[in-house]
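What follows is a single chain, given as structure tokens, in the form predicted alone.
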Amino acid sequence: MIRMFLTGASGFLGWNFCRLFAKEWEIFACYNNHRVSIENVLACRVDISDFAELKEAFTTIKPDIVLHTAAASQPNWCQENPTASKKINLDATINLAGLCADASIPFIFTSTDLVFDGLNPPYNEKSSVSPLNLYAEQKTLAEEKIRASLNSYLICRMPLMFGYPGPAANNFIQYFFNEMSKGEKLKLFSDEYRTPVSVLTACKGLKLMIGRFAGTIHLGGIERASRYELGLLMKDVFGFKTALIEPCSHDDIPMPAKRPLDVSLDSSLAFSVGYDPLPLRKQMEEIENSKKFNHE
């Protein structure tokens, strides 16, 4: 069985990937601040921003492949914490890529649709990047370093994802659920567009590409939507008939990190090799049927 070293085991994407595919690989998954326990996964604490600690774990595990999902993924936090976020998003990625290069093993990196400036959507893999905030800049630089240092790599640009975040991570849709459950008014951006997918869809797409594709690929959904539209869809699917949802603009809510207005991804390349996201309503219904949020 192929041995995988996965970073970000307590994160939204990493936790769900481990939970879904623990039997596909021998997964050694690392976390830092939030201990996790996942069936059929050996989880261990590793501070990936500490190179000596990271190298020791890598050398001990002797992986056949690395899946790097760990990230400081909140743009506002990154903007206000440039040094700390750089250690996680850029430095740790460069160090992991170097270890993979030295060991001659594949490196899979999860990047973001936010590497684009939002002015010329939809974006395919050949579109020029132009990050507007520090988080996106760190991801862009990480992509560049990976391409320069590795022969065997896969960069998956991920869209906005929604779904059950697991025991340690945060997820915007859970916030939506909690606020709707309490009857609180939600103000959601109606002028920021992405091509969202459920985290289950994203994990399945990521698994599909590992070993099948090399280079850079987009794993967006088939529909363009704003958070306001997602909120309305969730209100309908989850049955929150009296939920109060109002549209708002980025200009209404000043934030430390500038956000692009439309980073819709053209994922035709991924579709051509078997990636097949369901419509957003179907993906949302899968979440509602699981009753995960109701158990929290």
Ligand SMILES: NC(=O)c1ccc[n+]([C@@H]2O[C@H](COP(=O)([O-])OP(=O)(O)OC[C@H]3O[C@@H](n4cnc5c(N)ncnc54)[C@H](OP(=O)(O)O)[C@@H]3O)[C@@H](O)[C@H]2O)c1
Contents of the next structure:
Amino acid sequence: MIRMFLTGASGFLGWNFCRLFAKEWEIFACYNNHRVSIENVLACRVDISDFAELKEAFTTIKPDIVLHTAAASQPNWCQENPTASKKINLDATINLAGLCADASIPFIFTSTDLVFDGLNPPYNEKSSVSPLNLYAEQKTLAEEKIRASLNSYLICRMPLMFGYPGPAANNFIQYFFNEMSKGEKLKLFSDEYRTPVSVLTACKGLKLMIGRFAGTIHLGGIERASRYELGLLMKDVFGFKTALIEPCSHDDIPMPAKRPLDVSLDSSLAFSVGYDPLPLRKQMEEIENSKKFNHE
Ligand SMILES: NC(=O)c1ccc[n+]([C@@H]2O[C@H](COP(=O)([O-])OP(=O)(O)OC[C@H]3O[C@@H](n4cnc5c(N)ncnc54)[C@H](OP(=O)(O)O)[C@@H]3O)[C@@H](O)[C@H]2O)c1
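The form predicted together with this ligand is what I want next, because the block you gave corresponds to the form predicted alone; please supply it.
In what comes next, the whole complex appears, and the chain from above leads the way.
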């Protein structure tokens, strides 16, 4: 069985990936602050920003492949903590890529749609990058370093993802759920667009690409949507009849990290190799049917 080293086991994407595919690979996964235990996965604590710790984990595990989902994933936090976020998003990624290069094994990196400035959507893999905030800049630089240092790499640019985040992470859908359950007014951006998918779709897309595709690929959904539209869809699918959802502009809420207006991805390359996201409503219905979207 192929041995995978997965970073970010306690994160939204990494936890779901482990849960779905623990039997496809022999997975050794690491978390940092949030200890998790996942059936059929050997999970341990590794601070990837500490090179000695990372190297020790790598040489002990002796992986055949690395899937790197760990990140400082909140753009506002990265903007306010440039040194700490660089250590995680850029330095640790370069170090991990270097270890993979030395061991001649494939490296899979989860990047982001935010590498684009949002002015010329939709973006395909050949579109020029132009990050607007520090988080996106760190991910962009990490991509460049990976391309320069590895022969065997896969960079998957992930879109906005929604769904159950696992026991340790967070996802905006929990906030939507809580506010709608309470009947509180929810103001959501109606002028920021992305091509969201559920985390289950994203994990299936990642699995499909591993071993089948090399290079850079977009794993966006088939529909463009704002958070306001996602909120309305959730209200309808979950039956929150009294929920009050109002549109707002991202200019109304000043934030440390600048946000692009429309980073919709053109994912036709992935579609051509079998990635097949369902319509957003169907994906939201899958979440509703699972009755699992928050930690309670
Ligand atoms: N969520 C989205 O909508 C979205 C959209 C586009 C791209 N992405 C990308 O997709 C990937 C997964 O994102 P996500 O939403 O799953 O992120 P997340 O929920 O914030 O999880 C981040 C993970 O990284 C780990 N981590 C952070 N610092 C670490 C360190 N120093 N050492 C070891 N582990 C560390 C965290 O561990 P602890 O919690 O245990 O500390 C956690 O497991 C990231 O590359 C992100 O940039 C996400």
